[in-house]
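Coming up is one lone chain in structure tokens, specifically the form predicted alone.
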Amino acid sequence: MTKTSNNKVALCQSAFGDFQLKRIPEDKNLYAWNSADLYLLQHLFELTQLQKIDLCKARILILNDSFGALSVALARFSCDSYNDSFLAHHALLKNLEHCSLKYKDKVKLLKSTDTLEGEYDLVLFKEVKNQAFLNDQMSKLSTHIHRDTIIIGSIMAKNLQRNTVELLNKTIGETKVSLTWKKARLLIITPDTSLLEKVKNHQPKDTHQLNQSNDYQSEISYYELENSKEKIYNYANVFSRNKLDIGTRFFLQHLPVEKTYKSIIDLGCGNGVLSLKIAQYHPEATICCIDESYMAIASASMTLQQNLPEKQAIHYHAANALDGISPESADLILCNPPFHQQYIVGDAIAWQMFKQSKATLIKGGELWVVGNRHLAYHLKLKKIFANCTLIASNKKFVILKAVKT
């Protein structure tokens, strides 16, 4: 359920308490739950009431909150919270001041490229839209679970995929799929622990690893650069992680060469493949790589270190958009927006890194852009840095300039 207080904020009522949350970036159309999250916590909280689980001494891991609708709800008993979006859980932590903050310390952030550790007795997760970070995601809780775990997932009915099912099956145990409720669904896993010696055993595609334990290790793919050797590396949730996509394709074929810039940003960096282009035509400017995505940061990184020598000047910052970035500070930012956070289509972070980007231009600074062309971005453009040049078009892709004057 869904009600406005006085000062207009939206307030969440779940089966563990009525709680105030936000989205980051906001949207007025959009808040930071939907019925599958409350679904999720109503059938926990019934687990609870049959003494399935005591939620004071369980060890609890949720994957993948969005906003922290979930971490938030359940920070009172401790728990992990596990993402590869640092949006995610930089609005969690906001979410948690503005709710509570004697539950602040409870929750335990980690990244997609930490380690586990331990095992849990419960195992709350949000599905994900991509079956690769999945697949990782469940491989290496496979390894922390144990035979009595109870492990619960929620998405809304649309977007379940028919190999969901199948890839749970195949990685922690069998999976049952609940009623619709309120255009939500559970999955309910009972673990197999025959598996477990399965993905203990499972090596890596690539020889670079994220530990040297022997915790399932995350695999890393890589593709080549056309008419080169160059090695573009990518970890499971990095878009387009098994070939070039064709709107960076067309976008490095019109970087800028010609002009020198001394302080450059990729934003929304990826897998690098950008950065690495641009620091090689640009060899003598520090290169700044930005993603929300830890594990795109961590693909950036070791494209970067892979294929350029030692002495350049490479930073790497998981952030949302801009944020933390200096003002007028670079003279050229590029940038290829998402519009859409997991199943939500939108252009709220296009706006955000725009606005954003005008402020961390020096003057005469130019923001390159590329973008669908029903995106319409060259209006946004015009809107905040009141000028915008067409670069490049073709048939789906335009490449977009706006200067800070």
Ligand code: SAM
Contents of the next structure:
Amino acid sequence: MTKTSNNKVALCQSAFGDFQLKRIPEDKNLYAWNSADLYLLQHLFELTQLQKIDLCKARILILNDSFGALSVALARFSCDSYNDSFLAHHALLKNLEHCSLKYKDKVKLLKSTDTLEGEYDLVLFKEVKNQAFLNDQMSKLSTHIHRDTIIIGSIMAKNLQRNTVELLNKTIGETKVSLTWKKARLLIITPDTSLLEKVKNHQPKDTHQLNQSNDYQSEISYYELENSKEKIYNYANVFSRNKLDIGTRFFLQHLPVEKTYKSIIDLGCGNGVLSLKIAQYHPEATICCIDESYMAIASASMTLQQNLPEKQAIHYHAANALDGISPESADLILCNPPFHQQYIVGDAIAWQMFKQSKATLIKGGELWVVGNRHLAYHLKLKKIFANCTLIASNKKFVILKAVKT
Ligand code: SAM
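Instead of the form predicted alone shown above, give the structure for the form predicted in complex with the named molecule, please.
And the full complex, kicking off with our chain again.
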């Protein structure tokens, strides 16, 4: 593996060629791929040399490609790239444009809420942190493979959870873990088509039907909000899907109710719980729910549709923060910012959200943020807005308001 960097774009040298790749958001300390990508590509290349698979003829599915390293390397063979992350799809498209424009149309983007079609001959997947989401993916996949489908996962060894292999054994087939190479491991799976019937018959409690086909139906669970009993719906990969997050609970107790707002954005809306309450406090306002997770957008949409009167104007956007939102178009933005992207903890996205909020707010418009005390968001807000008011605090969290002057 070689990485040469000019701080923004770096050269990824893989078994299928060299590609200039970048992360989104850019980070001069991190690359857009890791050794788990390279190990997987190397193993696949060896399979082609041994004539175990002909990539020109195979139907290929790639799951959870972080910034496009796998999809860019295999674009020339045509592939479907399935992801829950708008940001990952966005990075993939940017990297494809940059590297191999002529193959751009050969990669089809599939959202985590899309149904898969037909059978795949080769499935490559990158690790996901959330086991419920992995379970959902594998269960969904199990009706789209055949006896000879080659299925290979790749994971950084430190992230391999004890129950991952067990989960794969149960949902998709016998899973062998490879030796470690540069701190990465492969998960090599022999598909078990007898599991297929089990998955088809599996219908978890409280699951809502997504389509009428014989496919596995994605599990959508819900919890009830304390005091109101309203149902908050959650797809598998949504933040705090089993219960109300404690930071969110604190934010709900201090949402702005006194002033009137016309245009409200819930930035990083997750399951839509903040949108629901703010919409009830301000029934005349237009609400815009934004998240980079397709499953979050689908969950928010279900939460609001089930709990709000039809006439309230709600919009949903799968987007990277406030990209594409008109400047000076909102008078209130609520934000419980993410503090990690995939496995990487950091504040790059919070910075982006705060800076873009300033541009998106009208004069006098307000950004309300909840965050862990130790994240010191007040420093960022003061730097960007030149003001920041403490609305409320407890031992763990603060709620801050910054006004566009
Ligand atoms: N608002 C919800 C709540 O309070 O329960 C969820 C808050 S959660 C801490 C942060 C949310 O931001 C997640 O739903 C995550 O998917 C979303 N997110 C992460 N990166 C994002 C980005 N670049 N653009 C938009 N949303 C993003």
